[in-house]
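Take a look at this one chain, the form predicted on its own, written out in structure tokens.
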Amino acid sequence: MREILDDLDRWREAGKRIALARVVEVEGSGPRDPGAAMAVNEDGEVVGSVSGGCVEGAVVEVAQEVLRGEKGPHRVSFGYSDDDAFAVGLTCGGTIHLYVELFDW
């Protein structure tokens, strides 16, 4: 989370919106650990990463839905046997939980 922490306060003196997506669990072999935070800001900049890149398209996918008040708060989870994560390439072997929600200044 440290490492994108003066894009959010660049995004914060902005007045962007802003989707952040974080780790909580991984269940096996994980790309990244749990703390591991991405964020999407209402113009589609990312910075960050989840899953060191193999899942980060899909996760843009949700954090935009969340920026759009399609879907709350909410945990989302990829893995290997998981047909869309597979697609996208987490082939690590594990699953990685997230937590996705919109970042509360």
Contents of the next structure:
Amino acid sequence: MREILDDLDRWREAGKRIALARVVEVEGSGPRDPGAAMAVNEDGEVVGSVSGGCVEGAVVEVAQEVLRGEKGPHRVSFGYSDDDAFAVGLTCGGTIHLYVELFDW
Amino acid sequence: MSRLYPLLNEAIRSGEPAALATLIEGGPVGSKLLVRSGADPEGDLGHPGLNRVVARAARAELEQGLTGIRHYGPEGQARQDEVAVFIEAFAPPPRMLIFGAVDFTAALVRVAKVLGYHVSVCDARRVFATRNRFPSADEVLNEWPDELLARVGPTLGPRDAVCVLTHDHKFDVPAVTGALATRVGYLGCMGSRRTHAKRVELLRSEGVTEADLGRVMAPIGLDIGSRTPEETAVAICAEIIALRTGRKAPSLRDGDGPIHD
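Return the structure block for the form predicted together with the partner chain; the form predicted on its own was the one displayed.
Whole complex next, starting from this chain.
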């Protein structure tokens, strides 16, 4: 999260609503370690990353559901083992578990 | 907006160790506890027992900076797993001390900053060690290596690095002996194989043991044919990473022949 502090500060100061997604667990080969974070604000601006670019698009959608209040704070996973052939996954074969929440704390 | 983030933000920016625990499953999801060294925990995970054990676990991780999920019972019981807590530790950045304010130093400062180090440049020669020459360093110090190491040495640990770039035995020897007295994870010395052979002789006469000499990476850096100061800085930082992760990468120290083609 350290690398997005400046952006988070700026958005908070501007009073933006923000959703925060953090990597909490990585199984197998994963590009980023637990603690990697990305944030999405109400204007759709995105900062940070949680993978090598493999799942960021899907994370933005999840974050927007949280921003719209359709979902509360929750865990979401992306991985090779997903049953849905069309699901987004990591090309390196690992699974990452994220925790997504409203950044209101 | 509440008060946890401002406290966390202040701790991270001031380099004070902090850990943020977030309950992510099995209770009030999203509840948080912020743990800092030398301050009472802030926040609430929903049960005093859980707060207590998580604070203890988080404190243990503060220095190491380990981040991950831990499981507990609803009241903080061990060997139960209904509750999942994500503990994210924000350790202060690792330190790099660079001895010798030479051309290679400026490049090494830049690469080390990219990698997140807190970088100090130290040279007893006032004309070389100026803020202007190393704008991106966190500090530029006019001190003898042994003086600086006597002061900050006890705080150095396995994540930190000491790079000796002076090429001058008068400064190199106290820098190396001073660094060997610390727990620093990486100690590299610049100079040709011939320079280093002479340095080893001087270090032995100072009473440095063979085991300690084994900690010195010299000539400094990986053997990737670096030529420019920037390429050399990459070779040095890559060697630091390889040593930390225990991966096999060809260090200049372990080869022979000239450093440059």
